[in-house]
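Read the single chain below, which is given as structure tokens and is the form predicted alone.
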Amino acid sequence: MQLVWFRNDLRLDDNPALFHACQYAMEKGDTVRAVFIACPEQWRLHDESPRKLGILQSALQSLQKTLADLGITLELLDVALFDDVPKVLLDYCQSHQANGVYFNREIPLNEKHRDEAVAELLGNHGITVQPYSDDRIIHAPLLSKQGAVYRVFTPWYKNWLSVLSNGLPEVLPSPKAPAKAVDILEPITVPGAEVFREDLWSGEENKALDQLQRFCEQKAEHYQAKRDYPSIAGTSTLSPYLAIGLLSARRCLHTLFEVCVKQGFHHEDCLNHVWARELAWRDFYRYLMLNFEHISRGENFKQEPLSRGWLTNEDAKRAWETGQTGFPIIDAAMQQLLRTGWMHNRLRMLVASFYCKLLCLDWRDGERFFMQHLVDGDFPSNNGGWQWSSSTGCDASPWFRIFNPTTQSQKFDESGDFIKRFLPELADLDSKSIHWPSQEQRLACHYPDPIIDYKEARQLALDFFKVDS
């Protein structure tokens, strides 16, 4: 029997481990089984959000049905920590006479150490381990002409584009059924899973693929013009699917290209599409985490010791977490996160800048809060975004770049529609006042006073960051 170990790759389409396990089984007349291993205590340490676990559970239940139709039984194994995985996997293999285990690699350090321990233990017991590529679009090592690992996005991106200019990476089809359909033993229940916004996302792979297709056909053409405006449905909102592997990044790029070519664009135009660049950023943050392991340990990418420490202000931190800062666009963004488990990308940059620059609070606490609430929590991307905003990361925002929440609000939510949606207490204010209500308006609307004076906080931040510039 061949065993497929699912992790953040809960799909049939473009799943190398599943594809090759099924292919081998069909050639040898063998069978295939599959497992997913829940690690609730490890998830708690990694700040995985209950909503993300909710969509993960939905995806596993859907995957369980589609695999059953292919003759593959998917079961849930449950342990506390990654350290417990090798033994439970060995026990399962031995009890089901599995002689091969297939999985797709993961990049963060804890996951790499877990997989190394699994490979060693299973190998010592004569069980073949077949790891396949991780979820990056390009897996070949991208190095500078001097053979060095890139530390800046732009030259890395040029190399990334150069590789893809010679052709897109292979996307594997869904596997053929290696056996007759089987019954589902027991529906999968994931510990810690809570309700997620099923009106916004689905755990079914075919619906995720449909949403990808619709985005590429209907919205991608206008993505650059609309992506920064949170009141407009101008982004893909596919990130929850990428976070749990319901979609592969390679499939996303292929679908974008297929649609662009049909619309008359050349290969180079497709490659330079703004959304393709966003997929490149996702690859880049994974590239960094793969090559600079200290990132996985919660350390600054820039390893020079800081001469000053982050401030401690529990009241300000709590106001930010609950959307009570008195800055309407910040509070509306945080309410979107708390209510939906998702936040518009422009607003992620804005609230992170507010937290790290204007409040001078430790980016790690903001990163952790996001992971604890995001339905699309993705360690490499979330870490990269927070380190960018705090000027501690690779190719980060300059230390003196500090977003003004009010002018950002006026620029990207001019009529205040987004603010009104998530701060209904301000819905009656005009399009000018809603970005910065007067004292009288705040009292009438029961909206809090600002927790900082922007000009004073900005100067404090400049003095704070200049020390290490």
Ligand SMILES: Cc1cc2nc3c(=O)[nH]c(=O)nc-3n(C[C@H](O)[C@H](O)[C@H](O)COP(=O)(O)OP(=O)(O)OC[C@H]3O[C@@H](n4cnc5c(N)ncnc54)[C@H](O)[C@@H]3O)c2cc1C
Contents of the next structure:
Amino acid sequence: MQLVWFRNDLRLDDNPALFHACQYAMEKGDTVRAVFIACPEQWRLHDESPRKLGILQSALQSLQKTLADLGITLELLDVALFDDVPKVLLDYCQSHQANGVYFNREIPLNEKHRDEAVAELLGNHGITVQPYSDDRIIHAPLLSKQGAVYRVFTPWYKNWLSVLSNGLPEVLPSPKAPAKAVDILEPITVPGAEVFREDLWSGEENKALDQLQRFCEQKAEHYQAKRDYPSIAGTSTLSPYLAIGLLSARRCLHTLFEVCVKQGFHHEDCLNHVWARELAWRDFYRYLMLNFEHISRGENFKQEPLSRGWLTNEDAKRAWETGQTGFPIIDAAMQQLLRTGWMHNRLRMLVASFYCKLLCLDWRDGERFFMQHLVDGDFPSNNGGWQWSSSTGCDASPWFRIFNPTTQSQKFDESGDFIKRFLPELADLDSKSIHWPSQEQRLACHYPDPIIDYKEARQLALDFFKVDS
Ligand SMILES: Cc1cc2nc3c(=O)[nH]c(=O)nc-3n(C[C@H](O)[C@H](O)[C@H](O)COP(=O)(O)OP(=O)(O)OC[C@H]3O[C@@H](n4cnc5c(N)ncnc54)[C@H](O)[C@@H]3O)c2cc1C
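With the form predicted alone already on screen, would you show the form predicted in complex with this ligand?
Then the entire complex follows, led off by the chain already shown.
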């Protein structure tokens, strides 16, 4: 028997480990089974959010059905920590006579160490381990002309583009059924899973693929013009699917290209599409995490020691977390996160800048809060976004770049529609005062006073960051 170990790749489409396990089994007349290993204690340490576990559970239940149609039984194994995984996998392999285990690699350090321990233990017992590279668009090592690992996005991106200008990476089809359909055992339940917004996302791969197709056909063309306005549904909202691997990033790029080519664009134009560039950012943060292990340890990307420490201000932190800062765009954004588990990219940048720059709070706590609440929590992208915002990261926002929440609000939510949606108490304010209500208006709307004076906080932050510039 060949065993597929599912992790962040809960799909049939373009899944190297699943594809090759099925292909091998078909050639050899062998069978395939599959497992997913829940590690609730490890997930708690990694701050996985209950909503993300909710969509993960839904995806596993759906995968259980589609795999059963292919004759593959998917089972959930349950341990506390990654350290417990090698033994539980070995026991499973031995009790089901598995002689090969297939999985797609994951990049963060704990996952890497877990996989090394699995490979060693299974190898010692004569079980072959077959890891595949999966979760980026380009897996070949991208190095500068001097052979160095890139630390800055733009030259890395040029290299990324030049590789893709020779052709897109292969996407694998869903595997052919290696055996007759099997019955489903108990539907999988994932410890810690809670309700997610099923009106916004689904755990079904087909629905995720449909959403991708619709986005590419109907919205990608206007993405550049609309992507910065949180009141408009101008982005794909595919991030929860990419985070659990219900979609592959390569499939996203292929679909974009297919649609663009049909619309008469050339390969190079498709490659330079702004949406493809966003997928490149996702690849880039993974590339960094792979090449700089200290990122996985929660350290600043820039390793020069900081002479200053971050401030401690529990009241301000709590106000930010609960959307009570008295800055409408910040509070509306935090409400979006709390109510849906998702936040628009422009707002992620704004609230993170507010947290690290205006409140001078440690980016790691903001990163953790995001992970605990996001339905699309993704360690490399979240870490990259927070380090960019706090100017500690690779190619980060310069230390003196501090977003003014009010002018950003006026620019990107001009009519105040987004604020009104998430702060209904301000819905009656006109489009001018909604960005910065007067004291009387705040009182009348039961909306809090600002927790900081923007100008003072900005000056303090500039002094604070200047020390290490
Ligand atoms: C502080 C901060 C924290 C973030 N945390 C996460 C996170 O936990 N998970 C996550 O997936 N993204 C994160 N991002 C990146 C980005 O905000 C989201 O990927 C994006 O908002 C998701 O919406 P979408 O699917 O509509 O994106 P689209 O604009 O449609 O982009 C398509 C896909 O490209 C990828 N992508 C887009 N922008 C970025 C980016 N800046 N960095 C990395 N990948 C990107 C995502 O996979 C996204 O789904 C964070 C950004 C910041 C500034």
